[in-house]
Amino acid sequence: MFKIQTLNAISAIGLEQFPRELYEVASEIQHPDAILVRSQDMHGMKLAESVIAVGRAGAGVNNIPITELTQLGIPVFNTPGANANAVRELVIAGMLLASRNICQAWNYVSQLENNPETLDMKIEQDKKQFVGFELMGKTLGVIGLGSIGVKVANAALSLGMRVIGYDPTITVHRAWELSSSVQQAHSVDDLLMECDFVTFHVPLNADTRDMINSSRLKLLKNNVVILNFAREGIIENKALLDALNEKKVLAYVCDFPSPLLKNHPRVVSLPHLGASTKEAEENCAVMIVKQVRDFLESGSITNSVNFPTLEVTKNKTGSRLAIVNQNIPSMVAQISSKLADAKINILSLSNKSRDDIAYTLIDVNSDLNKDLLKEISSIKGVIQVRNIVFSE
């Protein structure tokens, strides 16, 4: 029986893919196997030692002490591109409320006193002030490729735009998937030059941070609109300020409201909503659920954003070790001559690694006793064995 903690309300629909004959799930339970989160902080959270596996049902991991947790052998695992449609929908949102000041004239109009003689013609005197401009013909630069950043160029290119894009990482399988109709871009520098809006579509790491700075800032054309629904600290906020006040740019929609810019006028700070639908928090519990539960039954890794991806399947009977290692010279040496030490016949063996970690999965026909087990966990370097037993 395995055990599942959910430190976050994970949607009923994924964690109906646990079979309850196989998995214990609870918000309170003892010595878990994984742990499935959604936005709650665990960094400093103290985790049973029995945990093998993080669960992140959504993209980003800034919640999450991945440092702490490979050095531990656990793999943490995501769900990318399970909330792209989601958030598609409100980047394009975003530019509509941006283009035609849909938030300020909203909170006008809510603002108006409630004359019937003298509304309509105070409308009329005053709706000049919120003129805006069509998306169709403007020119929408899109930093990040990936599932997010393909479906919002896509969507822009139907909208009528002219759509640039930059990611020097795209992956093929988005590349296949991307309109042969967005334009390349060759730096992030010549996409800003070009652009009436851009949006952010990437993760905040050391490459990200303030990649948008007051020098970036001044190669923007006049009145141009910035997105911002990846992460807060991929813009420098004191510097998009200063730009906000100069009418170097037009306005800011983001998805994480900060103090210095949430009460500007031309700022639209929203909730972090990206995700938020019914359809995409479904979407991404299913998906975790089926990774997480690929990986405790079958040692199977797909979208780890810390270990090797590693897909396997289960096997109808025998025993397939899963070794989490560091990432140094004889390492599988050692474990199969531990292994032929007892007499076992490798029936086959994977290994992958990444970074610092290595990661390796053995299939043999024969039982493996706890003393085998303990003797492999004791060579230098190895951090984590497990003993996956299959029966039909």
Ligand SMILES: NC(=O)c1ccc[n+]([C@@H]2O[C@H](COP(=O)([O-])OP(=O)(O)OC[C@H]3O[C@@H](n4cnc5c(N)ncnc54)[C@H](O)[C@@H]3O)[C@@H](O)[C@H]2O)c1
The other form holds:
Amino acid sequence: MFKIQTLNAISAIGLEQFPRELYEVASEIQHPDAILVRSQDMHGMKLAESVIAVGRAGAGVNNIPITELTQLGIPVFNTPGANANAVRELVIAGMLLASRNICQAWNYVSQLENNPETLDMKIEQDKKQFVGFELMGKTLGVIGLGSIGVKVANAALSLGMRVIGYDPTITVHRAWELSSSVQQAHSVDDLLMECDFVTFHVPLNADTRDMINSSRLKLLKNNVVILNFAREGIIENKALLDALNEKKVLAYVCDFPSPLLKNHPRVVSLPHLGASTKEAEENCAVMIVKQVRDFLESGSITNSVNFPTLEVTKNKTGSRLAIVNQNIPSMVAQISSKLADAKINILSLSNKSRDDIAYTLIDVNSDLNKDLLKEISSIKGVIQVRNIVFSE
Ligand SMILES: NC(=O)c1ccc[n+]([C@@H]2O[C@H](COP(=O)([O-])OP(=O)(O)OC[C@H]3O[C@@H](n4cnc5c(N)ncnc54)[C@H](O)[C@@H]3O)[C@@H](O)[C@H]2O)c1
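Output the structure of the form predicted in complex with the ligand; the preceding block shows the form predicted alone.
Entire complex below, previous chain first.
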């Protein structure tokens, strides 16, 4: 029986994919094998020694202590792309909110006196302050062409916009999805100089923190709209406030309210709603449950942020050793020699590495006793050893 601890509410459609005869799932549970999380901050959390996997139902993993978990040999899974359509739709809405002054106009109407005799006249007098502009023909710059950025770029093209993209590490898969009409920028600076709208779809890391600072804001044309549905921290708030006040930036639409910006008349801050649709939550839950099940039941790794991808299927019989070790020479040789000493024949062996971690799966058709597992665990550099037993 596997035990799963949920740190946040995970959509029932996903949790139903854990067969009851094989899984116990609860928010409070002793000795969990895996943890499922959405936005709860896991930094500083004391982890039970039994945990061998963490699944994040969503894309961003800033709430998870990846380095510490990697050192413990624990893979962290996420669900890239499962919420991409939800974010795409909100980004398009964000461009329209800004270009048509929708929030300001709505706010104006809600504050008007409820007087049927003067209402129409007042509206006709005042509406010119909300005159906007159309998206068609304007240029959108998309920084980060991953699962969300590609969808935003393609959708903007279909609204008649010109789209420029920047992503020095775009994957082949995403490049295939991206419309050939999207133009390539060779640097963030080149992109910023040409846009009427700029949207960010990059992870927050050392390279992207404060990507937009006061010197980069100076490169913009006047009256640009900036959208940030990626993460707070990508744009320096104080520099942005100055750019808003100088009318360099016409409007800022973001998913991360900050005390400095949230009450500015040309800032629209949403309460982190990007992935908050029923469909996205269900997609994320179904995807993360499948990935965590595949790992627990067969050792397979798909969409891990800290482990190599190693996709395998379940066998009908026999055992599979799943070994996490440091990525240093002669590990596989030492493990194989322990098996040879125990007269165990290897049916198949797969080994992949990523940064400092290597992951090895070895299929055998004999039983593996505890002493042998202990011996393999004692090899210098081995971090985790797990025996997965298959039976029909
Ligand atoms: N607002 C929300 O609710 C919400 C929801 C989902 C995701 N997000 C955020 O959006 C981000 C993007 O999500 P995704 O699913 O598209 O991720 P993704 O991993 O599919 O795409 C990220 C892309 O950014 C590119 N990139 C990385 N560093 C870059 C740099 N310095 N310059 C240009 N490109 C760079 C990568 O090559 C990759 O193609 C996530 O990391 C997350 O922080 C927010």
